[in-house]
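Shown here is one chain on its own, the form predicted on its own, set out as structure tokens.
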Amino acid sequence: MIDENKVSQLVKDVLSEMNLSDVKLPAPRKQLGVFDTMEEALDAVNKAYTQFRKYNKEQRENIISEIRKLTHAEAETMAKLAVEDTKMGNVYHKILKHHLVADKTPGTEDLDTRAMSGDGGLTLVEMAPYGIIGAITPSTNPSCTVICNSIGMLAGGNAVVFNPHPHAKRISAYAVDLVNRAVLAAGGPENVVVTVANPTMDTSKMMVNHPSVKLLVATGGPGVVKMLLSSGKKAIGAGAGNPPVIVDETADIRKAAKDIIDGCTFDNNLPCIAEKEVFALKEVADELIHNMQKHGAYLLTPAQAKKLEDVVLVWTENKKGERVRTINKDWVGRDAKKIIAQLGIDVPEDMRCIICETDFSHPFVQTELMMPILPIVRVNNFDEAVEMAVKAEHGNRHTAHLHSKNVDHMTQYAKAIETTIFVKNAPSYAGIGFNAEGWTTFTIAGPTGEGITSPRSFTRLRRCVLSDALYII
């Protein structure tokens, strides 16, 4: 078992010997698994399958250590080229996320099989892989979905052929390339992961129509998992998410308003876990309030908020010929204090998040952000805290943030919001393992309803039977 608390200190470890400003980007090379065309990227990645397949889970194991090593060791270089790729996230943060990916993403100890022997005989029913599996992976968490999936993929005796985020193809095609010097590393075959060097729409129907691509992973927005559930085959997809918190009257306010800007924050809230909008209960609003500001939030007036939204939004027109505003895609993960400078406002030098008192229906309620911005609402009691978050939340089953000591309220929150993840009295990062027990992950399949993927979600169930002999009791 790892110890909870080995991520952060190995974060803390590497930044008291280093400058964040000091590393360096890898000079330019050939890099192992990347493609210039998707014809290319399947045939080297069906030739490595074959050769894979026949491995058995120590060797697949070897291969993940030697994941889990170079991952530690390039975590700073991979982090600083995500933001620089991206334009999304801070380097610290996005450390800290792939140390987490490589202690805490679970290998072939999570594959089990099982066994059934009695008159007729024996029956065994073991996990085995797809084969070759078409994953679609994000700009939020690029390099850091890359190698979970892939660990979580080989683990099940898989390959996998990356169609990444176009906005993202730098970061994704080095940890591919990781991956791949991984492999080889441990003895594996060369091109058991792949990807092309420019990912589009066009790569993307390729990979996911090809008769060898046999499972598809989509991490992403609605629109790309709506198009691998349309594609006839089997398809796990990570859909989106616009996660509620709400802080009753029996919280620790102190230790509320720090998680929730603690997991707001979080690499500029790319994550879809993160806190979104919070709904307090109208006798500990003022308190909590008080207690974020503590904390590095700034509280906008009425007005400032009303001029932010100008910042943010964008009025676009919708399929029915409808305007309606939408994210303006220019500030998603930025730092806070680039989005306030935008108002004209000086901040100190520690603040981290945007904080406002907004109604119901303002549009940073209904909207996922995906900014360090975070919008309150009051309300009047724990009932309307909850129908407001159950609406707020869309219906997407993704994540639900608590804070309460009163196990009843828990209850009825749990059962009414329905989500994949619900964190109580933690930072939303917990949901994923972070500083909490549990695997993490990146693909949290809502839609398709494999919650926290792992090993297992790429396997399908194969069953072997000996009639009458091995039943020896």
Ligand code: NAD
Contents of the next structure:
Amino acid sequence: MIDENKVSQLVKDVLSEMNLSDVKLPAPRKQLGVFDTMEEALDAVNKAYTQFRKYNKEQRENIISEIRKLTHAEAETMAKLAVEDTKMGNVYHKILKHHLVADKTPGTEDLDTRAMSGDGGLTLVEMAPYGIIGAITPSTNPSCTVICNSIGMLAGGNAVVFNPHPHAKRISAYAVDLVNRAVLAAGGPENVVVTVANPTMDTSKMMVNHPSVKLLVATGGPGVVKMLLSSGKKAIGAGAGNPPVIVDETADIRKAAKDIIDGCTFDNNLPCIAEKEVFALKEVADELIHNMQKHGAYLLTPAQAKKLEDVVLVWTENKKGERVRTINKDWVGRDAKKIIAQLGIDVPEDMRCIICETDFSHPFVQTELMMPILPIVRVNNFDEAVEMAVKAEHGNRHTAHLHSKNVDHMTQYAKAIETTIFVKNAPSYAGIGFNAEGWTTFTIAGPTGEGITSPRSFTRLRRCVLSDALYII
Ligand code: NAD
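Given the form predicted on its own above, what does the protein look like in the form predicted in complex with the named molecule?
Everything in the complex follows now, all chains and molecules, and the chain you saw is the first one.
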């Protein structure tokens, strides 16, 4: 297993010698696996799958190892293109994310067979492919999701058609092309992974309803997950989060402050697992805020926080005709310095996170902003913190964080919040295996229960029974 600290250092060394604006994007060319229409894409993936289904595990593993190699080699290019294409995120952090995907997305080793033997013979339960998977991917981690899904889905023996977010179509097409180049380099068939150059709601509908697509996988907000789950097909839904962080009186406050700011600012808060609001026990709140300021956080006054609301939130009408406040998408995933400049505030060069004290009902607490803005709510005791964290998570059952040394608090919070990921005493990205144990994924399927998806999530179980034989004892 590759040591992430070494990878992280390597990337820093390369970056220190390189100006990111020097990273050359490839000249436009015909990309492999990228089609003008969804009909063509579906036709091509169906043809490719008839060949790919004959591939054994070793051949699939060879393909995956080429995907890993190319992802490492082209991480800088993809990180830069993702930021250019979506206008969101941080190039350096996106480079790290690509290396993480290349190193820690599981391959065919994740698949196993259950065997039951006895007087009646031998029964096997095997993890088999679904066939063709239709996958919808987000704008927040576009190429990482395409590559991570491709590794997992191909490992499971499937082929994939992607309908990516329209705002990330260039970088998503780049990633599909990369996967195809890797498949060809390993001697595999072209088009086991395909997409369309211009994804729309219509191409999505066609993909979802096509009879050859046997499994649907959605990574995105609540709209897309709801749409897939009502499609009538088997679907895996990886939806929105709003991860709360609790800091109690037993925590190492200096470390908690740094970990929270590191996690909250990673890729400008785009990851769905990133810290979105903090509940700090009143005994430690001042010390926590003080230490956050030492790690690049800028504390707004209440008046400045009020002004910020008008920048990053907009009034819209919901389906019931009520006026509601939602995020201003122009500021999603943008640098903290660019956001704060809207308030006319001069900040130090190393400033990377905007913090403010709010009450529980504040929209910064209740809304998944996906910006490096962190509201902090003072609470009287741990019970109150847990009650608020559970409410702020809105039943997404996605991710929660705790800084504490009290195992009873860990247990109490985990039982109450029931999230798929629960990180203690680390930045949020530890939850997807970055500088922590465990594999990675960019599709965290809370609503449908697959959790931290891996190749086995993209397989169906098949039973093979042999009567009265091969029980060899
Ligand atoms: P988004 O929901 O706007 O888009 C996600 C994808 O769904 C896109 O491809 C989009 O075109 C499509 N889509 C959206 N609504 C649709 C509908 N009604 N019908 C068909 N397709 C539809 O999300 P985004 O802004 O790209 O990503 C951010 C959201 O995704 C956040 O809520 C974040 O928490 C979530 N997310 C979750 C995970 C996870 O693993 N659980 C990972 C990344 C992002």
